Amino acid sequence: MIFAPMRFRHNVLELLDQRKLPLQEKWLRCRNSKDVYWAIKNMVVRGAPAIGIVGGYGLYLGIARYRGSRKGFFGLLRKQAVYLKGARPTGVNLRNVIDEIVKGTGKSKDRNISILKRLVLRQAQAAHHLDEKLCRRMGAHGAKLLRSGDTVLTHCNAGGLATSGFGTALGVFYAAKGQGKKIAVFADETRPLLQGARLTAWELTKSKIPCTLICDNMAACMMKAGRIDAVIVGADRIAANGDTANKIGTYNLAVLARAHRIPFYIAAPVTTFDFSIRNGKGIPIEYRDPQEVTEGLGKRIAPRRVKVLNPAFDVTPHLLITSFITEAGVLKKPFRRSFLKLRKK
C-alpha cells in the first residue's frame, strides 16, 4: 500500500501534513524554497528519505523564478542548496539528494536557463521515482527474514509517510504480507511526537495489518514475555563502521534486544550510508524545541522553569545490529567487509 507524503504538480510542492494526522489529512501548498524549509524544520515532512525527495523539489523552487545569467544561475543554486541543507543537521539523505542534483546540473554546457532548470526538476523527480523503487526492494529482502506468525517491534515511522510512499521498516511489513507472511507489529509510541502513535498506526490499521500500540516504556516487558520475534527499524545515517543514527529511543530497543536474544534489524536505503564518516560520534544530532517535550501536543505537561533536553536522535553502536536491510540485500556482520562489497557495486 502506498502512502505518499508528497505530490509534484503545476510547479507546487503539495505535502501532506504529518503533525495533523491522524485525525486530518490535510496538504501544504509549498511554493517556494522558504515553505520548503519551513516544512522540514518543522516536521509537516519527516523521515531520512522523503526530506531528502522534498528538498530536492526545494532545491528546484528556489531557483525556479531565476531569470539572469548562467554564472549567477549556479551561485543561487549552490546558495539554495546550503539554505536547504540547514533545515535538519542529522539524515544524510537531505545532503546527497541535494549535492547530487547541484553536481549532476554542473556537467551540463548547456547556457539556456529554461534548460538548466528542467534539468534541476528532472533531478528531483528521479530521486523521488528512485526512493520507490529501493524501498521495494528492500522490503523483499526484509520480509525473508520472518516467518509467518512472527511479532515485530519498530519504533517511529519507517513506512510511507518517511519515504515516496511505500516505507522502509514497514516496507518489510508490506512485502510480507504481499507474500501472504501473517505478520503482527508492536508500534512504540516514540515520544515526545508520538510518531509510532500517530503515524505507524495509522498507516497499519489502514494496510490491515495487525498492529498494538505500547508505550516507550514497555518494550522490555513485552520481550520477556517472549511476546516480540525481531525488532526492526530505519535509519537517518549509517556511518562507515555501522554505527545507526535514528529517532531516539532506538538505542534503548537495541540493547533491550540484546538482553533478550532477539535480533535486532536496521532497514534503510544506500543513499542511508555515510561511509564520510568512520563512526557514530561523527554524527551531527539535532537538538530541537524543548515545547516539544513539555506541550508536544498543545497542552503543557511539565512545569514551567523545569530544564529540558530533546535529542531528536541516538546513535546505536554496530555491535548490538544485527543485519542491515537495504535494497542491495541484507548485509550482516563483519559490516566492515559488508560494506565494503556495497561500495564496489
Contents of the next structure:
Protein chains: 2
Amino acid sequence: MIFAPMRFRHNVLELLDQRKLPLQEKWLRCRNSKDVYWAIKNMVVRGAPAIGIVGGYGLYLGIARYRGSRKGFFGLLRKQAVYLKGARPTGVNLRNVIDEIVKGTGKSKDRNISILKRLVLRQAQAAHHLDEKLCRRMGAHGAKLLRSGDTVLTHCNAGGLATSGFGTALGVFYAAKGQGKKIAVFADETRPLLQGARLTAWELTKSKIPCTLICDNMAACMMKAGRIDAVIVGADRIAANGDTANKIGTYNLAVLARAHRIPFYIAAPVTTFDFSIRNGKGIPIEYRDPQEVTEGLGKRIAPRRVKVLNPAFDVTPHLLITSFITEAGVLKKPFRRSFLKLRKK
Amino acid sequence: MIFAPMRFRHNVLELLDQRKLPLQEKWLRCRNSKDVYWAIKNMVVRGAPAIGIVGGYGLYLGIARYRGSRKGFFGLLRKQAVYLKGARPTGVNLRNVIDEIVKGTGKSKDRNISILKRLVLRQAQAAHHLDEKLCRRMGAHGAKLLRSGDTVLTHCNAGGLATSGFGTALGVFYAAKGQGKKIAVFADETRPLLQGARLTAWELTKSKIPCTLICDNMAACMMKAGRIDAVIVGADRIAANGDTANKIGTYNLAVLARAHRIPFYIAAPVTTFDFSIRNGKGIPIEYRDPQEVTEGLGKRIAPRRVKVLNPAFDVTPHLLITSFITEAGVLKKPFRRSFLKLRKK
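Next up, the form predicted together with a further copy of the same chain, please; the one we just looked at was the form predicted on its own.
Okay, now the whole complex, with that chain kicking things off.
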C-alpha cells in the first residue's frame, strides 16, 4: 500500500506521470528545476505534500550545476526558490519545504560549494522521509475514528500519489485496514481532472479496499440514503483558524455532511498548516485553464464561445469541520486551542 | 429562442440527436415505435416534457400500419403503450401523455380504423402543441420572480431541447429576456452526460444570454462567493406532497441553496405532477449503465474493476423547494393547499 509517485537517484528526479493514470504507468525524468516547475504546473505530480517534496528536489536540481562564489550560490538558491514556489500557489507545503531549505542552508558558514549543495539535497531528502513518517502516524490516529463496517466518502486523491507514498485521507483507510477493520470507500470522481476516478479508484483497487466511484453531484443523494458514515479529505492549506483550502468540491461536501449530520474530517500533516494566515480569506486560490473543463477528456464538450470558471480549490470554513487528523493526533474543537500544541513545535 | 428537438411529418418523427450536440446538429428519423423506444432509452431525446411528446408520436407510429379489427387495434394500442412507457421510468410525462391518448381513443365509438388512427395522431399533436403553450405561460410567471441583474444557477438542461422548444427553467430566462430583464446564467455541466455543458450552454449561447459553465462541484463555492441569486431547475416527476425527482445533482443544489439562503425554484408544467404518488419515496429512480460514468466521454477514466453507481435522478424533499413555477402560476407553500387548484383541473 505504498504508491510513491517520486524517486530521486543519480541527480535525476523521476515522477510517475499522474496525468496518464490509470491507463498507463509512465515515469517522467526531471533533470533541472525547469523540468520540475513544468511537472508541478502541469500536474504530472499533484497533492500538496507530494508537491512540497518534489519542490525540495527541484530546488536542489536548480543549484546542482552551480560553480562560483558563495554569494553567487545563495543568490541562485533564492532565485530558484522564488521560481519554484510560483509553480502552484494554493498548497502551502511547497512554500514551506523550500523556505525551510533556504533557511537551513543559510545557517551554514561553509564556503565549500559542494558541501552547501549536499546540504540542500540532504534537507530535500529529509523532507521526503519526514512525510513518510508523518503519513503513517496520521493514518494510525485517523483509523481510531473509524469502526469496522464504515463507509467513508473521499474527494480528489489524498493518497499515496499525493504524498511520499502512504497518503493522508487514504492513509487513514490503509491504517484502518492494517488494524483489521473493514472499511468501504465512496470516491467522488472529482471534476475537472478526475483525480478521484483516475487515482483514488486506482490506489484503492490495488490496495483491495472496496471502492465505489460516483460523480461529484451524487454525494448528496448517497448521504440521504444513509450510505455514508463519514467524509475524510486532504488539505492544501489550513489557516490559523482552521479554514481549509482543498480541491474544488470539498466545501460542497462539507455543507452536505453538515446537513446530513455526518462527521467531516480533514487529514493533513502539520506541514499543511499556515499560521501566518488568519483565515480562509487569505488563502490564494488558483484558477486554471478553462480547457480543463471543456476539453479535459480529449473531446470538446461545450460550445466554443461559452465562458468557463475553473477554480482549482475552494475554502471550507472551520465551522463545518469536525476535526483534523494530523500526525500530532486528532485535533478537536475549539481549534484555536487544539492548534496551540502545533504552534509550539 | 425556440430549439424544438422534434418534428413530425409524413409519418416520420425526426429527432435532433442530442447526444451529438454541441459539436454536430444531426437529425435522426424514427419510422416505427421501436425506433422511438430506442431514441428515448438512449437519450437521443431527453427531458421529461420532450419525452412525453415523443412518446405520443411513438404510440401513433406503433399503430399507424395496423389493419384489422377494432378489438385488435385496441389490443395493439395498449401493448404499444406499455412498451413505450417502459423506455424510461422516472419522468411522469411519458406515462401521462400515453395514458391520456389510450383513454381518449377508447372513448371513441368509431369502428373505422383509419379514423381511430387519426384520433391517436391528433392527440399526440395536441400534447405537442399544449406543451408549447404551457412553457410560454410558465416562463411568463417565472420571469416575475427575477430582477434585472440577477444571476441564476441551473442544472442539466430544462430548455427548449427538453420540451417542445421553449423550455421550463430556461423558458423562464427566455421570458425574462423578452421582458427586457438582464439575466445571467451559471450552468452546471451535469455529469455524467454533461447536458449542462453540451445543451444548456449551447441554447443560452445561441439565445445571447450570458452563460458561465462550471463543474457540478463548484456550485457551493460560487454560492458562498455571493455570485448566485437563485436556482431554477426542471423536474421529471413531482409527488403529491411536492417532493421532486429531477436530474442527479438537483438535491445537492437544493441543500446548498438552503445553506446559503438562496431561493430554489422548480419550473415544470402541471403535466409533471403525479398526484397518484404521495411522496418522493414512491418515485422510481432509474439507474443507468456505469459506462456513462467511466467511458462517457469516449475515453476510459477509471480502472476496469472499479464499482460504479449511476443513478440518473435524485429526489429533492419539498421542504427545500421555495416554490413551483407552473403554467397555472407560481405555487407557494404550503404546497398541499396550493396544489389543490391543479388537482381540480
